[in-house]
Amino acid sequence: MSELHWKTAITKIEPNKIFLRGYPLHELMGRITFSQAIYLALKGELPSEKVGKLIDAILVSSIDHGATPPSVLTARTVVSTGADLNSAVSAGILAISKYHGGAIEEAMGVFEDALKRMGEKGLSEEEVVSEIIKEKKEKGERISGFGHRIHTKDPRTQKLFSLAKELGFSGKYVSIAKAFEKGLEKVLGKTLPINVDGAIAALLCELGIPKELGNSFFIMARVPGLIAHIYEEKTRMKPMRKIHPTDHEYDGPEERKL
C-alpha cells in the first residue's frame, strides 16, 4: 500500500453508486430534508425529523440580514467589477470572521465552559455565570452572542427558543444562555439580550454539534442571501459603482403574511 494512501469516512464512490455515511444517496433523495442531510454529513448519523426541523429554522434565521453586513458589501463590490458568481460568493464568505458571523463558535465555547465548571466545581448556574462574566470583564473581553446593533429584542431568538421548547431541545444550554443574559444585565447594568448567534450557539450545543463547526452554520445559511444580493447587483446596478454602506432604501414587496 502506498505511503500516500489515506482514508475518509464521509462519502464512498463506486461505479453507479454513491454512499453518504453508508447510506445510498439516491435513497435519501426525497426522503430526508437538506437539513437532515447536513446533520448526516457532519455527524455521521441520520437525525430525527425534529432535529431536521430545528436545523431548518436555524438556517432560515440567518439567510440574510440586509445589505449592510460586511459579507454582503464585499460580495456586491466584487461582482460589481465584473467578477463571476463563484468569485463574488467566495469574497463574501471570506468576509465572515471573528466579528462578523464568528460569534456562534465563541458563544458555544463559553456555554460549554459554564456547564463544565458547574460539574467540576459544584457551583450553581448563577454562580458560574457570574464568575465567567467577571473574568471576562477583568480581561476586557466581551461575551459573544449578546446584544445587537439594531434589535433590542431579536425576533429570531424568540422563535428559535420557542421552537426548541416545542421540539424538546430546550435544555441545559438554553438555560445557561438565558442565565448569561440575566447575569450580564446584573454585572454591567445594561440589557444585552440574546441575539440570534447566541441562540444558535445554545441550540447547536443542545444538538451535540462540535463548537468548531458552529460558524459553518452561519456560512451555510448566508450563501443563498449572498447569491441574491450578487444577482441583484449584477442585473440591477451599474458596474464599478460607488457602493455606500448605509445610504440605501428597500423597495421590495410590502410586508406580507404567510
Given for the second form:
Number of protein chains: 4
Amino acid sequence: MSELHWKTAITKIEPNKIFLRGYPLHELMGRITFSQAIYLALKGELPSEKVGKLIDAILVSSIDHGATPPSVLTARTVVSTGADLNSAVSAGILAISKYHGGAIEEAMGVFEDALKRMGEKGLSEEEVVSEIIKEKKEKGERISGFGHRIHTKDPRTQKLFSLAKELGFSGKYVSIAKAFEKGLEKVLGKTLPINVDGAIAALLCELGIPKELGNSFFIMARVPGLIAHIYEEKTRMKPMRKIHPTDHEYDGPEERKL
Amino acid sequence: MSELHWKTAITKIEPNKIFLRGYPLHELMGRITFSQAIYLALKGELPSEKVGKLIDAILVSSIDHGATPPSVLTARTVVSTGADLNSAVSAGILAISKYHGGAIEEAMGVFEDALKRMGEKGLSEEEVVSEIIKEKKEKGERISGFGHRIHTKDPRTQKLFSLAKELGFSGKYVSIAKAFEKGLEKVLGKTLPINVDGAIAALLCELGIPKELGNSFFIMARVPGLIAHIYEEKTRMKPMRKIHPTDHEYDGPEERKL
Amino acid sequence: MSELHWKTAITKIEPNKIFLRGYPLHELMGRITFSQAIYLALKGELPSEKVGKLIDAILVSSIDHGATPPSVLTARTVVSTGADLNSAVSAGILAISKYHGGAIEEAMGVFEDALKRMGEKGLSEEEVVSEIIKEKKEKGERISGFGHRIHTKDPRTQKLFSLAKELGFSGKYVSIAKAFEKGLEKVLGKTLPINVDGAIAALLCELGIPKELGNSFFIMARVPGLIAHIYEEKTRMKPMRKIHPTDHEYDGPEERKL
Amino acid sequence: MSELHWKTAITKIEPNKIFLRGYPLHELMGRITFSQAIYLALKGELPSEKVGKLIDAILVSSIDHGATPPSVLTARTVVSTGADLNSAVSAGILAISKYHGGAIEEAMGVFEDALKRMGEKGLSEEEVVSEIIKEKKEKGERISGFGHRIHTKDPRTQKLFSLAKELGFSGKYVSIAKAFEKGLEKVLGKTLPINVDGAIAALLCELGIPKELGNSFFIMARVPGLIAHIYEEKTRMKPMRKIHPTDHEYDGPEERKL
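What would you give as the form predicted in complex with a further copy of the same chain, now that the form predicted alone is on the page?
Starting with the chain above, the whole complex follows.
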C-alpha cells in the first residue's frame, strides 16, 4: 500500500465477481434496465421501476434532434476525415457545452434556488419566481430551460410532465418550473414555454440528482444519437465532404405509428 | 437549396414535431426503454421488448469495471485538473480504443468470418473454428474476446448467454463463440474462456448489428460509469492528486441483494 | 452568397496563393521563425525578431516538464490503449485546464488588474499589490503564478526575465510581477517565488497578448512534449501497461552542454 | 520503487533543474528556437541551425489554410457552444486524421519504400517509382502527397524545396518525390504536382524523422492556426451560429510585403 493509495465507492472487482454499488452485476443483468443501472451507478442506490421509467423517458427524449446541433456537425466533420468512431463521439461531446446541453444544469440551479428562497423567506412560489426573474432581467441574463428556436409547444416537455405526474414525480420542482413559465410571460409579455431541457431539469431535481450531473444526462442520452450520425456519415457519405449546417433534408421512413 | 444539400435518414424535425426513424419521439417516450430507442436509432427499426431486454443486459454488463481501466484513469486525470465534465468524458472515450473495448468489433469480425466459411466451404463449425485458430496462431495473432486478466469464469458472460437463451437469441453466433472456446482449449492446451467482450460480440451478431458498431455498445455502456468516476473524483478527491493506477480499494456499500 | 455567409480575417486562400494576415505565406517561409508566425497568426501583425526570440524562449521553457504532469499521463494512457497519435494529443490537451496550465491566464488577469488600479487610484505598485493580496487572502484565494511544488528558484523564470531585459521587454508587468513576489513574502511570511507560469504571464502582458490567449501559449509549447511522450510510450512500452504517476526514473543522456 | 516503476528518456526533473534530453532547459532558452527544441524533444539530439530553419519553414508552411479545413470547422463549432479553448483545440486535432493531415505519414512510407527497393533490387529511381505507381493503380489506391484541390502549383512546395536545396537538405528523398511527380504524369497522363504534404514528407525523410511522427508535424504546425480561429470565433461571432463550411470571405489586411 503506497502513499498514493486511494478509495472508490463505485465498483468492487474480485476474481469472477463484480459488484456495482454493492450489487452483484450479473444479478442486475436481466432484472434492471440500463436506465436503472445508470441511476444506481450515479446515485449509489437502486431506483424503483418508476424511477427507471422516468429516466428512460428522459433519455429517450434527448436521444437525437436531427443533424443541426453542433455536437452532430462536429462528430460528422471529424469522422469525415477518416477518424475512428470513438474520436468522433469524443469530439461531439466536446460540443455539448454551455450553450448546447448546458441549460439543464443552469435550470436546475435556478429551480433549487427558488425552492430554497421559498423556505428561507417564507415567500410563495409566485413571489420567488417573480423575484428571480426580475433579478435576472436586471443583470441581462436569460433563464435557462425556457423557449425554443423551433418548438413553441415542445411535445417532449408535455410528455415528460404527463409521465412524471402518472408515475408520481410531479412535485415541487415541476410546480416551480411551471410557475417560471407563467412568470416569464407576465414579466416579458411573451410566451417562453418550458423546453425539453427545462423539463428534464425539473424532473432531475425531483429525482434528487445533483445539478452538477444535469448535463451528463444530456450527454448519456445524446451519445447513441451521435453514433447513429457517425455511422450514417461513414457508410453513406463521401469522406471530406463539406457539411452544410442546415441545408439537409430527411429521407428516412415516413411517419409511422408504434 | 445549395449544391451542398444533403440527406439524412435518422431524425425529422418540424415545428413541435420530432420523428426518430419515422416514429413521433413523444410517443416513444414512456413506451419504449432507452435501450430500445438505442436500437431504433442505430438500426432504424423498432426492436421487440425481448431485443430491448437483451440490449439492457449488454449495456448493464459493461457499465463499469472499477477504477483500473485506462478510460477511467484518463477521465479522472482530466477532471482532476479542473476540466469540465464533458471534457473528462471525452478524454475517457478516447481511451476506448484497440486494446480497451476494441475486442468486440474484432470478435464480431471473426464470428462473421467463421459463419461465412461454414456456408462457403460446407465445413462444420468445429472444422472452421480449428482452421481459423490455426491461421491466427501462425500469424502470431490472438483471437479477441477470449480470456481475461482477472476473471476465469466471468459471471457476465454466463448471464448474457443464459439470458440470450431465455429470450430466444442463442443462435449460430453463440454456438460459434462456444466452439471457439473449445477449439482454443484444444489447440492451445489451456482454457481461454469467452470474456464479456466475446459474449457481447456474439449477441450483437445475433441481433444483426454491423460489426463497425460493436465498440459503440461498449462506449454507450461505459459513459455512465465514466460519469460516476468523474463525479466521485470531483466531489471526493483533491484536485491534481497523483492517481495510482492500481493501488485503490473499494469502500462503498457491502455486498447486498436485489 | 447564402444568409450564412461569414467573414474571417486570418488567412486568404486563392489558387496558388496563401496569405497569412496579408503576407504571402511562401514569403514568410525561410524568413521568419515559427514563433514569429505564431505571433502573426494570433495578433495579426508581424513581430520583430526580438519579439520572436522572446516567444521562442517562452515556448522552449514550457516544452516539457517530465512524465508527472496530468497532460502527459493522460496522453500516455490513451496511446497505450492503441489509439492514434492525434487522439492521444487531444486527450492530453483536455488535461491542460484550470489547475494545469491555467495559471498563466489567471496571473495575466491579476497583473492587468494591478496596472489598471495603479492608474485609476493613483496608487504605487507596492500599495496596489498589497491591496490585491489582502483581498485575495480574505477570499481564501491564491494568486496564480507564484510558488512551485518542486522548484524554489525556477531556472526558467530567471532566464525569461533576464532575456526579457536583454531584449527590451522588461516593463511594467515584469515590475508588477516582482512586486507581487515581494508583497507575498511580506504578507504571508514565506517566499513564494514567481514560477514559470507567472513569468510567462508577465511577458505575454508585455507583448500585448490578450489574457484569453494566455493558456494557449502553454498548449502550443506543450504539444511537442506530449508528442515526444506519446512516441516514447508507443515505441518503448507495452500496450495497456499500468502507468504509475510518479514512480519513474530518467534514463536518457547524461547532463550535457550546448 | 514499486513493480510499476518505469523509465523515460525525455526530461529529467530535479529541484531547480530541468534537463531536456540532457541539456539544461534554461541554457537552451534564448539560444535555440522553438523549432530546434521540437527536434531535440522528438529526436533526442540538438539540431543544427540549418535543421532548425528547415523545421521553421515546414511549420510556417502549415500554420493555417483558411477556414475550410475540417479541423478549423470542428474547432469553431465546438468553441461556438461556449466550450473552453483547450476543448476546441482538442476537437480540432481529432479532425486531423487520415484524409486531413494524414498524407504526410503515408507519403513518407511510400518514399522510404521506394528508396529501400532501389537498394534491394538495384533498380533506378525511375524504375522503382514506375513499379510502385503501377502497383498502387492496380489496387485502386492513390499516392498521397500529390495533387491539390485548389493549388495547381503550390507556392509552399516550391519554397520548401528551394530552401531545402539552399540549406543542403535536398537529397535522395526530394529526388524520389520529384520522380513520383514525373512518373504520375507519365502513367496517369495528367499532372499531379507534389503538394505541401508531399514536400513536407520528403523533407522529414531527409531529416531522419520516423514516419510515425509525420502527422505530428502537421498537428504542431496547425495548433496555432486553430487557436487563431478559435479566438476569432469567440471574439467576433455570436455563440451557436450556423457555420457554413465554404461560404466565407476574407476581410483581413490587404496583401502586403515583408
